[in-house]
Every structure is written in structure tokens, then in C-alpha cells.
Amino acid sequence: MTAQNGSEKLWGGRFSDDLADLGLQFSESTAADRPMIDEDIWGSQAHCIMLGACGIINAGDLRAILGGLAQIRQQFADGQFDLDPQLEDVHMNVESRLREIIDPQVAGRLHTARSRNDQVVTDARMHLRTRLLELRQALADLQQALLDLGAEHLETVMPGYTHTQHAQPISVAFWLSSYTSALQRDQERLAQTYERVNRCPLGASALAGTSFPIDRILTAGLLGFDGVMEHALDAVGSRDFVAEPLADLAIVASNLSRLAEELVLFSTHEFGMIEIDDAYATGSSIMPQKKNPGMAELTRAKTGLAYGRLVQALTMIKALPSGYNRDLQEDKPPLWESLDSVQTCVRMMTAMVSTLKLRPERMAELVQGNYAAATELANFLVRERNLPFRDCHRIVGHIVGTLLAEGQPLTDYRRVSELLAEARQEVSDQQLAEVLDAQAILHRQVSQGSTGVEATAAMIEKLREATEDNRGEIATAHQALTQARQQTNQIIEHIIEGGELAELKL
């Protein structure tokens, strides 16, 4: 193209040639863009909607723009609309598309009152509002795996660490369920993320909103959102609503690592607590006896992945002037992404924890070896004995000191019972086998939350009831969606077949 002649983008009034091929490579958004094709007809659906509304445009243009919009429409969903990266953005691509179906005349009349900059955020938050519920969705169904193996295990014994040292004896459903309260948080994080994401920015246009007499709450109903982002500076310059779910899915991923980590360690021989189904698991090509944790370790490895979208789009909007910057256009790639790997980080988890097998005669073999129930000695001291707390800590600790240089188990409870004697404290082998039972430590434990059997079977049936709210929230949220979706097609319809708008009540 010559500088004679001008260039030929629609945004190349101003400009004598085009952008350079290097350029446009450079520039264009095409991929990062397709994920949206449908939220941005949706969206310009909505805005022409409102334009007639607002007498802006003429009923005629109205019926034109619409009928158009709804070829392209049909043409995506058939698999014949694609973005050509010529065209640099989806909204380009739209908007040439719609140029082509109809009068171009009339097809320049739908961006009135509208700029890329608010456009894109627009498009951006509709569809990150989607897939944030689908994430939710994901979450709670790996939620409900978490309780139905835990819950058929209320008594199941098994080692509780700290400084990855045995500490005290809990059950398997209190270790399960432990994951199920952290992503019981993740999931509230989410649904007030969802809360700030679900504003509506489009009616900023470029920065300063406009001069037209816009109906910015009808184009926010038409297109579900809860409400108006109102401040046009904010709505186009600021990435909060990229840079939150991001932290979110990196807290998420965080979760999910340490369940990994979990599923890598216990799955050792040295541990033997627990057996990855072979579907979830990978061998050696060397070593024929070998079964590998490899989806857990993938899963503990993507955390990477998270934690690096959430730096890139946080040092992206760092120290950026108001308004929008080019430099904005960077803000989707990581978030889609970050949201692709997390929500399969876990549905890998999901299929892995419905499948796992659990071997409890080795959890609780563990849980004997190795001194676990000292804890519990030292409460039966202050119980029965009325001895104070350190007095008894040192105790016991001076026992356990001595079968370890003896080389023998806290279950030697004749052994125990001589050394309880030295300290003035006597106590039956008898008794002792009761106060160290593991399982009866279990029940003994009372206190809320807990790792005793009625506390914790407590919490199970708080987390589940926790699960069918947040599956409650997600099936209200995409209602509203689905319904503002179709009464938008209603109102296209109504148009498209020759009827007005004032004879709708919007």
C-alpha cells in the first residue's frame, strides 16, 4: 500500500500506510482473542440493542446490524467464521465480517459509542466469569471425592506429621478432609473474585466515556453482569480483574501441589501408606519394576506454571499510565492459560483421589513404631494425675528418650510402666494399652475440629453442605447467565422478524 493511497485498516483514517508485516505479526491478538469470538458478538449484540434503545440508531440499521450480527453468530457456531490475524483482534474480525454481510455504511454505525479499549475488557470478563464457574465446578467435584474416601474412614488410623516427623495419630478422613476445608477457602476466594469480575465496563468506550445518551444498565442486563463498572478511566486502565483470579488460581495450584506431594510421599515403599491406581501412573523403560507418581508430579510441577502467569501479569500492569496501553492486549494469555492448566491439575487430582487405594494395616503399623501416642501420655498424666503440662512433657520425653537409646517401642508398655514408677507415677500395662491405643486416641479427642471421630465426622457433614452451596452459587450464576442470554436473542429475534423495540419493555 502506498502513502498515496492510505491504509486500509479501519482504524487507518489518519495513517498513510499500513502496518508493516513485521508489525502485525508483532501486534496481533488473534490467538489470545479466539476463546472470546463468542462473548464479543454477544457483546456487540447488547450494545446495538441499547443503540436503538437510545434512538441512537434508526430501527432500520438496527434490523440490519442485528440480523447480521446473528449470521456470524450462526457462522462460528458452524465451524465457518475463524479470526484471520490480518485483521489483528476479534474485533476486527467482527466487525470486517459484518461489513461483508451488509451495507458497510450501515455496519459502521454499530461502534458509536463504544472503543476497543472498552470492548475488550468487556469480552475479557465475560468470558473469565464463565470459566471461573467452571473451575468451581471442577473444585467441587474434587471437593466430593476428598469426603467420600474420607468419610468411609473416620477410624482409620494414620500418622500425622509435622516437620514431616510423626506427631500424633489422626485418621484418614481427618487428613482428607483437611484438603477439602482448604479448598473450601479457594472456593470462597473465587466467588468474591466472580463478585468483582461480573461488572460491566462496556459504555467507557476509549477512556472518557462519550457524548452519546448510552443506556449503560440495559447493556449490562443484556449481557448478565450484576452491574456497571462505572469510572470509564478504571474500567479500560485497570487489570485488577486479571491479576485476582490469577492470585487465586496460584493459591489453588498451591493446594493442589501439596495433595501431590502427599500422593508422591505416601505412595513411596518407605511410607506404603497408600497405592496410585494404575491409570494415574507410569513405569520405567529401564526399570520393569518400577510404578511412578507421574500425574502427581506433573500436578505439583504446573504450580510453576501459576505462580509464573500471576509474576508476568503483575510486573505487566506495574507502574503503567492511566488510560489504556498497549501493553494491556499482553493480560490474556497467561490468564487463559493459567486457567486451562489449573482446572486440569484438578480433574487429575479428581480421578486420582476416586481411585486411590488406601493400605491401612500400614498406617497403622506406622503409627505404633514410632512413638506418635507420647502426646496423648502426656495428657493422661494431667487428666488422672493432676500434674502440670511441662512436668509432664518432661516425663515423657525422658521415656521416649530412653526407649529410643533401648531400641524399643512405645507398645512396650512393661517397659513404660517401670519408667513411669521412676517418676513417682504408676500406671498398669493394662491401662497403658488403652491410653496408647490409636484408635482410642482417636475418640478421645474432643475438641472442635479435631481429629476425633465425632468432631471430625462434624466437619465432613459441614464441608459437604459446604460443597452443595458452592454447587448452588455456580448453577444461580450461570441461570442468570443463560437468562440474559436468551432474552437478548428474544429481542434479536423480535427485531430481525420486523417488530420494534418499544413494543418490548427493557
Second form
Amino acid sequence: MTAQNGSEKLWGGRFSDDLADLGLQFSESTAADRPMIDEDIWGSQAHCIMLGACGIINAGDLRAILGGLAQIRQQFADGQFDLDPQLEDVHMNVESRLREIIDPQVAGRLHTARSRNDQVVTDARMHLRTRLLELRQALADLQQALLDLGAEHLETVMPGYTHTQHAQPISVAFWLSSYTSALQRDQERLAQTYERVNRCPLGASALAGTSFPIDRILTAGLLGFDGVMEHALDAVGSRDFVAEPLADLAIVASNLSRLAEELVLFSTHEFGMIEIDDAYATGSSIMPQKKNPGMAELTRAKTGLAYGRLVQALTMIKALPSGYNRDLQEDKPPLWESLDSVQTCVRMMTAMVSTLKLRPERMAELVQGNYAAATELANFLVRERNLPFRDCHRIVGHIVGTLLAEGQPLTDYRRVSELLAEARQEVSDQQLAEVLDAQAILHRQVSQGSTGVEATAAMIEKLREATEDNRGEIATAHQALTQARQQTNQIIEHIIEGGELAELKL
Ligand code: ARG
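Could you switch over to the form predicted together with arginine (ARG), since the one displayed so far is the form predicted on its own?
What follows is the entire complex, opening with the chain shown before.
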């Protein structure tokens, strides 16, 4: 049966007129659907295998549909299948192409016990899980680049800051690995998100399930899902699976923006502690001397996109009534855009970190020049003279105040010794030199998680293991997806070559 009058749309039966061009342009979603073409075809393949296995379509129809879908998949791989905006979305495009390739009467059975509402979330979850793994891979590369550079600088001192003011000496290894540590939580968040994303909504149908005896577990398995997203109404109407990765991405972006900001700041003439490689810096059209940290600045700025897309998605899903609403079509552009942007930023940061030049002399100069060792002097008095910390803080604070007034640094050990003597604490210049030397300070930091050489080396070791574990998890997840794809392919081949489903163990 074809449309006898009115609309030619696949859904055109109850319409007497076609959709206006403006209405079509306004509502078609082919651009946002394009990344999910492969997933949409795979979803249809799994769905019809399941329909066949459950006796909902017969063996001949199954063979014909699978043959047609295999051709569409091949056409897509060969660049011969692209989405036509006239056909609204990816689902209608695939079904229409199937009707061109095989008997439309048979093709028309594919949509039994299924709706675009459960199809679209299935496709999106499938595409999303691949993107999440890609992002985790890129993050692991960045984590590793930070550790690789850091591991060479366990004893390179630089100023540690609070309030952007010199606070205490830290090592470059400690500084860089702090980002790996933060990114590890991003990894964990993305791993948990993946678990929730990788549930199969297919079979929820439009909203209420179906009166056909479908096997949702079979479909889910063929598509590489870890299980079904059981509640049909929830499965088609909820988009927390979009908001959650967007929130993860926003947090990743916030971490990148902090690193980017420090690359900008520390490469200025004033700080002069690092130099960004020429390959990732830009010049000025007028000022010949300029070298601008353009890539770091752009990474910092693109945080806005990641935050914006999260707010966009959250706003869009707020207060939507149950079931599918067309509003939900607007979920994919922000998701893909944020994934693209954040992943590019992660790659950019990896390239910048792996080529970053450090200026240890400048770091040492800064760390010695601005009283960053004062806390250690107070600690020394507590240890050696058994004084309450609060008293030592006052003594050292007074010394720093005097030195500042005299324009002297804390490395003027002779003067510091005199001032200590005034506070009835005799400490030789030589002892002071040992106590206040920035590298010696690094060696004395013994607490777990500190900038101490051993403590930081231990953290780097653990973070390396964690980074490797991430790679292991990513590989395992990839493998599960590849296996599911292969299993589906084998079933398809078997059927197309004339075999029966009953001969297979499903
Ligand atoms: N293009 C739609 C989307 O992305 C697919 C689902 C359409 N469902 C519907 N009832 N019109 O959400």
C-alpha cells in the first residue's frame, strides 16, 4: 500500500497535505543525525534479527531486510549513502533507502514493535559511548604527557602559589602531576557515565512498550549494550544520559582552563618560568617581538562552549512532560559540539605540554627571591627549639617585615641570623643556608601527598598506574563493542547466505 492521497511521508497516512518547506527545514535533524548513521543501521539490523528470532517476522522477510540493510551499510562505507534533509532524519533515510532496495512491502515490516523515539536514543547512546572512549583515550594521553614531563623534574623547584602570591616552594613534578590527579577524577566520572549510557532503550517503542513478544535482552546484546534500559516511558523521555556527559565535559573543560591559564601566566615576561613551543604560539601582525600563547588562550575560552552546552541541555529538558517530546531532538547538537570542542582542547593541551620548555633558573630565582621559605624557618624553630608554632610564626613574620623594610631577601642569612638572635634564637648562617635552601625544603617534605621528592615520586607512580588502568578499561570496552559488532555481522552473513536463525545460538 502506498499513500493514496495527500502526504508522501512514511508517516503520511493521516495527513491530507505535505509538510511545508519551511516546516521541514525547521524540523529536520539530518545534520545532528549524521554522526549516528552507522549506529542507526546497526540498530535496525539487531532489531530485525530479534524480530526474526521471536517469530514476529518470517525467515524470508528477515533475509530480505538484512540483505537490504547490509547494502545500505556498504553504500555508507563507500560514500554512496548520505542523509537527505527531505527525509527528516536518519531513521527515515535508512528506512526509505531500504524501500528502494527491497520490496517495500517487506521493508515496511522493519518498523514493527519499534518507534523513532526508542531508535533515536539508542543511536545517540551508541554513538556517545564511542565518543566517551575516544575522549578518555585523549585524556589518558594528556595525563601521561604531564607525568612524563613532571618525572624529569622531581627536584626542580618553583614557587607554589596561594592567592596568586608566592606561598611555598614546590617541585615542577608536583605542579604538573596535580593536573594528572584532577584528570583522573574526570576519567572516573566518564567511566561511571559510560556505565549509565551503555544501556539499551530499544524495545521501549514509542513510550508504552509493545504487544509483540520482543526480546529486549537479545537486541541489547547484539548492540554491545551492558543491559537494557528497562522502563519504557523513562527510556524514551529522559535525557540525563545527555546532561551527565555534558556535565563531565564541563568539568574537564574547567580543569583544562586552569592549566591553560597557568601556561599563559607562567610564559609571560614577568613570570618567565616556561616557554611555549613555537608550533603552538602565534605572532602579532604589527608588533614584531610578540609571541602569543594563542592556543592556551583559546582553550581557556572554549570552556564557555562546554558550560554553555550543559546549560542549554539542562534548560531544554527542564519541566518536559513524560514521554517523547520533539524538544528532545535539540539534545544532540550541544552534545556533539561539546564532545568535539573539549576533545580538541585535550589534544591541544597534550601537544603543548609535550613540547613545553621549562626555565628552571628563573623558577629558582623567583622561589629564592620572595620569602617562600618562611614557613620552613618557622617549622625549624618549632622542631629545634620546641616552641609553639604560633610563636615561631610571629618571630619569622617579624623578621620578614624587617627584611622587607630593609629591601633584603630571606637568603641574606647573615641578617636573618642577627634578627633571630634578637629574638633570642641563635642559628648560624650555615645552618640557615641548609634550612632555607629550596631544594633541601623539597627533600624535607615528608607527608603523604606532599611536594617532597619521595612523596611526589610515589604519587607519579600511582598516577602512571591509574593512567594505564584507564587505557585498559578503554580497550576492554572497545573490545566488547567490536565483539558485539562482529557477532551481529556473523548472524547477518549466515542469514544472507541462506542459513536459518534456528541454527545459531543467540
Ligand atoms: N529526529 C528525532 C529526534 O532526534 C527522532 C525522533 C522523532 N520522533 C518523533 N516522534 N517525531 O528526536
